[in-house]
Every structure is written in structure tokens, then in C-alpha cells.
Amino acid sequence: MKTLLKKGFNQLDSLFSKVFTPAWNPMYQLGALAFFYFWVVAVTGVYLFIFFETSISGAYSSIEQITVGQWYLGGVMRSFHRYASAAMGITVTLHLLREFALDRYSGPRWFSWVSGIPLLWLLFASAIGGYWLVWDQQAQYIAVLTAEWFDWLPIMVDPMASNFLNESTLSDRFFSLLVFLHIGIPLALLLGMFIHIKRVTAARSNPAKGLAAGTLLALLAISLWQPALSQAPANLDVAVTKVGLDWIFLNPYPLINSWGPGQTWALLVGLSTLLTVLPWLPSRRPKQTPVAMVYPPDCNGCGWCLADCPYEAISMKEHDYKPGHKQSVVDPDLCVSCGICAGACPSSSPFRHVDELTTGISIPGLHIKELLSLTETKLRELDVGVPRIMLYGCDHGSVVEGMQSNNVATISMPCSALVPPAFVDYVLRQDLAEGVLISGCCEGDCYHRLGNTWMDQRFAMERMPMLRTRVPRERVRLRWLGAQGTRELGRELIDFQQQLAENSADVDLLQLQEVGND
């Protein structure tokens, strides 16, 4: 199932990147979109609350007045409130499924995954409370079923269903309680959302501006085309047996009606429990390599690894050997062996005057000196006389192993950001290759959160360590195409080879002209 989900999401990612561009791809910003929809719901909810009457007789009529009497503003606000809630439910569901499909729920990611489970219950409770406030036939139907559902629990002292026997048993205080819950539960949801992203470095809680503007326009269009309307008013003296339900948030109610309260509780609680323990269940994922190791003699306490670690697995302490200096410390419970820290370390430069390349921090599975040795070995095996390319890839991005050839050397690693910019300089200056191509996860969707972002900034000289200005940029390419972009990377590789060949021919021609002039 996970393989099918991953394949499906890869296809959706590719489609939306073509339609919206990677920077505006909604699949890469599902969590940020959920935050955005929450704020839309909150703002429109405040407006609706101003005109809402918290009484049995006034609830339905006040909603109708907002919808019909103020259709140009109140009606649009209600529709925005309704459709933004539905959109939040959809994005949260897709976010959960996508993180599961891409194996982003275990290891140090467990906290974000587990803290998201109670948010599902709060989200559904918030939405269902909103349906109750309309107090139409749909609200009556779910109110009665909800009461029966909770009455099944042994903790209930007084039956909730007794409040819905007929019109005379329901009081205005019921709506005051509903309003209180419909404000309090979303506030708890918002707090939980910020706790959910607490351990995510540089977490995105706002979507791209263009995507946000497009979303608002889409909500406006659907609000005008299909405004949210109430069903007939509720009447507890008449039993409601059949209503149209919203299948985004009200999908448990047909189960309550057909299976009964006990089986529905068992299903939902069981599913929530399974999701909670999922990060610790055995899986077929490759075993995680040992965590990053710090080498105190080569650590100068610059803090670049601290700034770049996406998992907050690195901190600083007093240096073991250098008084007055700091030294990096790795938390083994948070490190995922991505290697981004090794790529950030200034000691990871092959230009250092040392007998053997050492570094301040590296991952045991692919030490910097091993990466350099592997790079040199593979490049020296290539044919001379044709443009040679060093292709560095990411284990979670485009598959590069099959692109090895007589003029292309490939190395795949946990994250492309493991490659220090100095390696690119070294490969080109030592004439080991004519070009370097670095590929990885899609733009804005790095498996390790920030790997491709840091690489872009390093090569643009916006982040340390930087790719020096002396490196000819036409001989270097960064391409973030993801696993779904393997074929496109192959075409990119051919195009790069042709460009390098043309540049080489231009240089040869220029040299001949200079000789002729002499």
C-alpha cells in the first residue's frame, strides 16, 4: 500500500509542479496550507459570530439572515468558512498520507507525527460543532447520533440523548455551550498545531504568496458558484432519518448508524492507536546508519553545522582541547545521518594541507575522506577526450546509479547537501571532470527538509560554506527533480554534456585564433 501511495503522490507532485511550478506546488505545502485555511476559518468565524444569535429560536433564523439577507458579504463569509474548513480537512488528510508514503514519520520525526494524531480529533470536533450551530435538519441528525454515540461510553452519568427527546427538552443554554466549545476547541487546535511543528527547523506555517492568493480566489469562485446553504430547520418533534451529509467531516455518522456506537468507537480509537505507535513498528526501511560523529581536533566551533542541521540534533559545548572555543555535540536521539552537517563543515575542504582529509563532523557511513576518495577513483576511470561529468545524487531524489557511463561518474548519498562546495571546486581545478551536476529532492520538498535549500544558498554565495567565485558557474548545475524526475534528469545530463562540449569547442577555437594571430 505504501508503494502505491508513494507512486500516486509522485505523479501528483509532478503534475502540480508543471501546472503551478515547484514554488507554488500545493503538494509541497500541505502543512502550510492547513495553517492558512485555519486563519481563513478563524477570520470568517469572527464575522459570523457577530450576527449569530445563541438561542433555539434564533440560531437558524440568524444564520439564514446572514446567508440570504447579507448574501453579498455574510453569505460569502459563510461559504468561505464552510469551504475553508473542508479544504483544511482535505489538506490535513493528504498531509498525513503523504508523510506516511514518504517514510517521514519515524526516527526524530516521531514527535511531529504523534503530536498530529490528537489534532485530527480536535479538527473533527471543531467542524462538527460548527454544523450543530446551524441547527437545521442535518444538525439535528448528527446531534442525536452524537448523543447516542457518547452515551455508549461508561463514563457518561446522565444520558446526553435525553436533551434531544423533543423541543421542550432543549434549552438556550445548549447553544451557549456549543458556542463556547466552537471557540475553545479551535483555540486548542491552534495551540496543538504550533506544538506539532515545534521540533521542525524552519517550519513553514505560511504558503507561498501566489498559492495563497490563488487559493483565496478559488474559495471566492466556489462560494459564488455554490454558496453554502442550510437544510430545513430542525424540529425535535419530528424524527430525521435521511439527510445529505458532508463526507469530509461527517463520515463517521453512517458507521454509527449502521455499525452501532461500540464498533465505531473501536474503529476510530483503534486507528488512532495504530497511527500513534506506527513510528516504532518494524518496517522494511533500511536500517539507519550510525549518527554523525564529531572530531574535536578538527572542530573549530564555527557553528555552521548547528545552523544547518534540520533536526536540531547539534548543540555546542566548551571545546575539549581548545580553551575559549566551542565544539559541536550530536544528540544521537535526533540525528538521522543525513550528512548535511559534514557538507557545512569548513574543515571538509580537500584544499587543506593535510596528509589525510579530516573534518570536524561527518557520518560514519560516508565519511568526507571516503567521499573524496570515491570521487577521485570514479572520475579517474572515465574516458579522457569527452566531457566528463561528476553526478552527485540523493538517495531520496532522482535515481542516479543507472546513469553511470564512460564519461559520467555517479555517487548517491543520504542528502545532496553532504557535498561540500569545495569538492566542486576541487574536481574542476584538478581537471578530474569538465562539469559537476548535483541532483536531489524536488524544490521545496527535500526529504531532509532543507538540504536543497542550503545547497542553493551555498552556491549562490548566500550561506557558508560558499562556492567560490573562481568556479565557472557554467560548469556546475543544481537540479532538484525528485524521484519522479529521474527521466528528466537523464535529459538534463545529456543537455549538460552538449553544453560542455560546445564550451570546449569554443575554447579550442579561441586558442587556435590566438595562435594564428601570433
Given for the second form:
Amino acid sequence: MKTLLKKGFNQLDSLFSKVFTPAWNPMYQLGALAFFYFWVVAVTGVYLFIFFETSISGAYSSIEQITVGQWYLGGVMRSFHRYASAAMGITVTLHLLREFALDRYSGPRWFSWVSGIPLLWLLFASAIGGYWLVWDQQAQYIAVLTAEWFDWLPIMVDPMASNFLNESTLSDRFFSLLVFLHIGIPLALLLGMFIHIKRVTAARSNPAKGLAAGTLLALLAISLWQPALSQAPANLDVAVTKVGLDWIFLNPYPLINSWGPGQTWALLVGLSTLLTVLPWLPSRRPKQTPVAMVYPPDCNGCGWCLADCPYEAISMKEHDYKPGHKQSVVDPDLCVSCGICAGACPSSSPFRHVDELTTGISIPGLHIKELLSLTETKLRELDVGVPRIMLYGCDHGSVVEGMQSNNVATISMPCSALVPPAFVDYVLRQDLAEGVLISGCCEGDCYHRLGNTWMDQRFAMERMPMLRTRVPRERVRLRWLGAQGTRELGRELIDFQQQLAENSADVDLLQLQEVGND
Amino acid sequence: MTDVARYLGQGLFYALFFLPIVYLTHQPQHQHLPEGMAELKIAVRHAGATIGECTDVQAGVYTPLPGNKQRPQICPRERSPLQLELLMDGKPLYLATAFPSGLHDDGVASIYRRFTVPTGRHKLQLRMNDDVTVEGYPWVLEEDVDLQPAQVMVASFKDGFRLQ
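Structure of the form predicted in complex with its partner chain (previous: the form predicted alone):
Let's see the whole complex now, leading with the same chain.
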């Protein structure tokens, strides 16, 4: 199932990247979109609250007045409120499925996964509370069934459903309580959302401006076209027969009626429990490799690894034996062995005057010394004469292993950001290759969150360690095409070889002309 | 892909995302109560009789309190559970036993249940026993009712059953 989901999401990612561009791709910012919808719901909710009357007769009539009396503002606000909350429900579901399909829920990521489960309950509770406030037929339906559902729990002394026997048992205070809940639960949801992203470095809680603008326009269009309306007013003396339901949030309700409250509790609590323990269930996930190790003699306490770690697994402490200096420390519970820290370490430079390359921090699975040795060995085996290319790839992006040839050397690693920019400089200056191509996950959707972003910035000289100015940029390419872009990477490789061959021919011609002139 | 094609494509995707949302927020309609049916609700909240007799405090029994502060009797706190039977047209529809709330079983006992019943004329019989020392049902209600489609009829209890 996961494989199918993964394939589906990869296809969608690719399609959306073409239509929206990677920067606006909604699939890469589902969490940020959920935040955005939350704020839309919050702002419109404040406006609606100003006009809402908390009484049996006032609740329905005040909402009708907002919807009909000021359709141009209040009505639009109500529609934004409803449709944005529904969109948030869908977005959050997609977010959960995508993180599951792409294996982003276990290891150090368990915290975000587990803290997200109560948010689902809070989101549903917020939405149900909102529908309740309208006090129409749908509200009556969910009021009675919610009360019966909670009455099943042994914690209730007096049945909550006794409040909804008929019109005479309902009181105005009930609406005051509902308003309190409809403000309190979303506030708890917001707090939960903050906790959900607390452990995430540079968490994205705002979508791209273009995507946000497009979303608002779409919301406005559907709000004008199909404004959110109430159904017939509630009347507890008459049973609800046929009711229009919001199937996004109220889908468990028909189950409460047909299965009974106990089975519905069992299903929902069981499902939530299964989701909660999912990170620890056995699966075919690749085994966690040993975590990053700090080598104090080569750590100068610069903090670049701390700045680049996407999992906040690195902190600084007093240096073991360099007084007044700092030293990196790796938290083994948070480290995923992506190696981005090794690529950020200034000591990971093959130009250093040492007998054997050492570095301040590296992952045991692929030490920077081994990466250098592998690079040199593989490149020395290539045929001379045709442009040689060093192709670095990541284990989660385009598959590079199959592209190995007489003039292309390939190395795949946990994350392409493990390659220090100095390696590229070294390969070209030592004349080991004519070009270096670095590939990886899709732009804006790195498996290790920030790997390709950091690489772009390092190569654009916006982030340390930078690719030095002396490196000819036409001999270096970064291509973020993802797992589904392997074929495209193959074409990119051929194109790069042709370009390098043309450049080389131009240089030969120039050298010949210079010799001729002499 | 040109910018125009891209924006058109985005519009299409926004439509594909939001149109199902617009539809699913109120459709398809759900048939909650079938045609020709009504609802009958039973809601009873009642404290059963206490179990056991009060006993007089016997003179001469040692107590640290002065005589005027002593209770003349010691009464048990535990209450009887409620036993309720609902019959419709002579057939049992519901049989329940509700136990008193509270750590010492001294609180009220509550029963709530909603039934979907066919419309038309029916004979309703409600019986309840709230005292374990009494045989049978001290509280009884028998009434012929004519239920209309989607009508909500509530049977509650306060010093006796009543139908609303």
C-alpha cells in the first residue's frame, strides 16, 4: 500500500511541479497550507463572532442575518470559514498520507508524527463545534448523536443527551458553552500545531505567496458561486429525517447511528492508536545507520553543522581540550545520519595539508575520507579523452547507479548535501574530471528537508561553506529531479557531456590559435 | 510550459481541489430517520429508595459527642438500582437496570435511550422498580399513542412517568 501511495505522490509531485513550479508546488507545502487555512478560518471566525448571538433563537437567526443581510461581506466570510476549514481537513489528511508514504514518520521524526495525531481530533472537534453553532437541522443531528456518543463513556453521570430531548430541555447557556468550546478547542489546536513543528529546524508554516494568493482567489470564487448556507432551523420536537452532511468532518456520524457508539469509539480510538504506534511497528524501512560522530581535534566550533542540521540533532558545548572554543555534540536520538553536517564542516576539504583527510564531523557509514577515496578511485578508472563527469546522487532522489559508464563515475549517498563544495573544486583542479553533476530529491522537497536548499545556497555563495569563485560554473551542475526524474537526469547527463565537449573543443581551438600566433 | 498555460493549469487544479469540497460539505444527503418512522426517547433520572432500615442509636453506646449533637438514627446510604421495562404493543422493547451513581452508590441513577419506531397507533407500557425490597413495578404507565412521522415522543420521570 505504501509503495502504491508513494508512486501516486511521486506522480502528483511531478505534475504539480510542472504546473505550479517547484516553489509553488502545493504537495511540498501541505503542512504550511494547513497553517494558512487555519489563519483564514481564525480571521473569518473573529468577524462572524462579532455578529453571532448566543441563544436558542438568536443563533440561527443571527447567522441567517450574516449570510443573507450582508452576503457581500458576512456571507463571504462565512463561506471562507466553512470552505477553508474543509480544505484544512483535506490538506491535513494528504499531509499525513504523504509523510507516511515517503517514510517520514519514524526515527527522530516520531515526535512530529505522534504530536500530529491529537491535532486530528482537535481539528475535527473544532469543525464539529462550528457546525453545531449554526443550530440548523445538521446541528440538531450532530448534537443528539454527539451526546449519545459521549454518553456511552462511563465517565458521564447524567446523560448529556438529556439536554436535547425536546425544545423544552434546551437552554441558552448551552450556546454560551458551545462558543467557549469553539474558541477554546481551536486555540488548543494552534498550541498543538506549534508543538508539532517545535523540533523541526526552519519549519515552514507559511506557503509560497503565489500559492497563498491563488488559494484565496479560489476561496473567493467558490464563496461567491456557492455561498455556505444553513439548512432548516433545528426543532428538537421533530426528528431529523434527511440531512445534508459535511462528509469531510462528519463522516463518523452515520456510523454512530448504525454501528452504535461503542463500536465507533473502538474504530476511531483504535485507528488513532495504530497511527500513534506506527513509527515503532516493524516495516521494510532501511535500517538506521550509525549516527554522526564528532572528531574533536578537527572541530573548530564554527557551528556550521549546527546551522545546517535539519533535525536539530547538533548542539555546541565547551571544547574537550581547546579552552575558549566550542565543539559540536550530536544527539543520537535525533540524528538520522544524513551527512549534511559533514558537507557543512570546513575541515572536510581535500586541500588541507594533512596526510590523511580528517574532518570535524562525519557519518560512520560514509566518512568524508572514504568519499574522497571513492571519488578518486572511480574517476581514475574513467577513460581519458571524452569529458569525464563525476555524478553525485542521493539515495532518495534520481537513481544514479545505472548511469555509471566509461566516462561517468557515480556515487550515491544518504543526502547530496554530504558533498562538501571543496570536493567539486578539488575534482576539477586535480583534473580528475571535466565536470561535476550533483543530483538529488525534487527541488523544495528534500527527503532530509533542507539538503538541496543548502546545496543551492552553498553553490550560489550564499551559505557557508561556499563553492569558491575560481570554480568554473559551466563545469558544475546541480539538478534536483527526484526519484521520478531519473530519465530526465540521464538526458541532463548527455547534455552536460556535449556541453563539456564543446567547451573543451573551444579551448583546444583557442590553444591551437595561440600556438599558431606564437 | 508557457506562463499562460501554467496559470490555466493552476486554475484547473484549484477547481479540482475545491469543487469536491463544495459538494462534500453538504451533499450527498443522508437519510437519518427512514420514512414512516418516529422517535421515542426514554429519559429517566431518579434516585432509588435507600436499601435497609434506619437504626436507632442505642443509649449507653459510647460516643465522644454530647447527647444533643448525636444523631438519633443511623441510616444506610446505598440506593436501589432502577429496573425499567418498556413494552410496545405488548412486546418488550427495552429492559434496563441502572445503578446509582456515586462512590457509595448513593446518587441518582440515569437511563437514556432513543428508539426508532413505526408511526401509527401503539400501546406503550412503561414499568419501573426503584426499590429492591418491593416485588413488581411500583411505577407504571400505560397509554395509547398515535405517532406521527418524524415525531419525537419523550417519556420522562418525575414522581411518575409522563409522555411529552
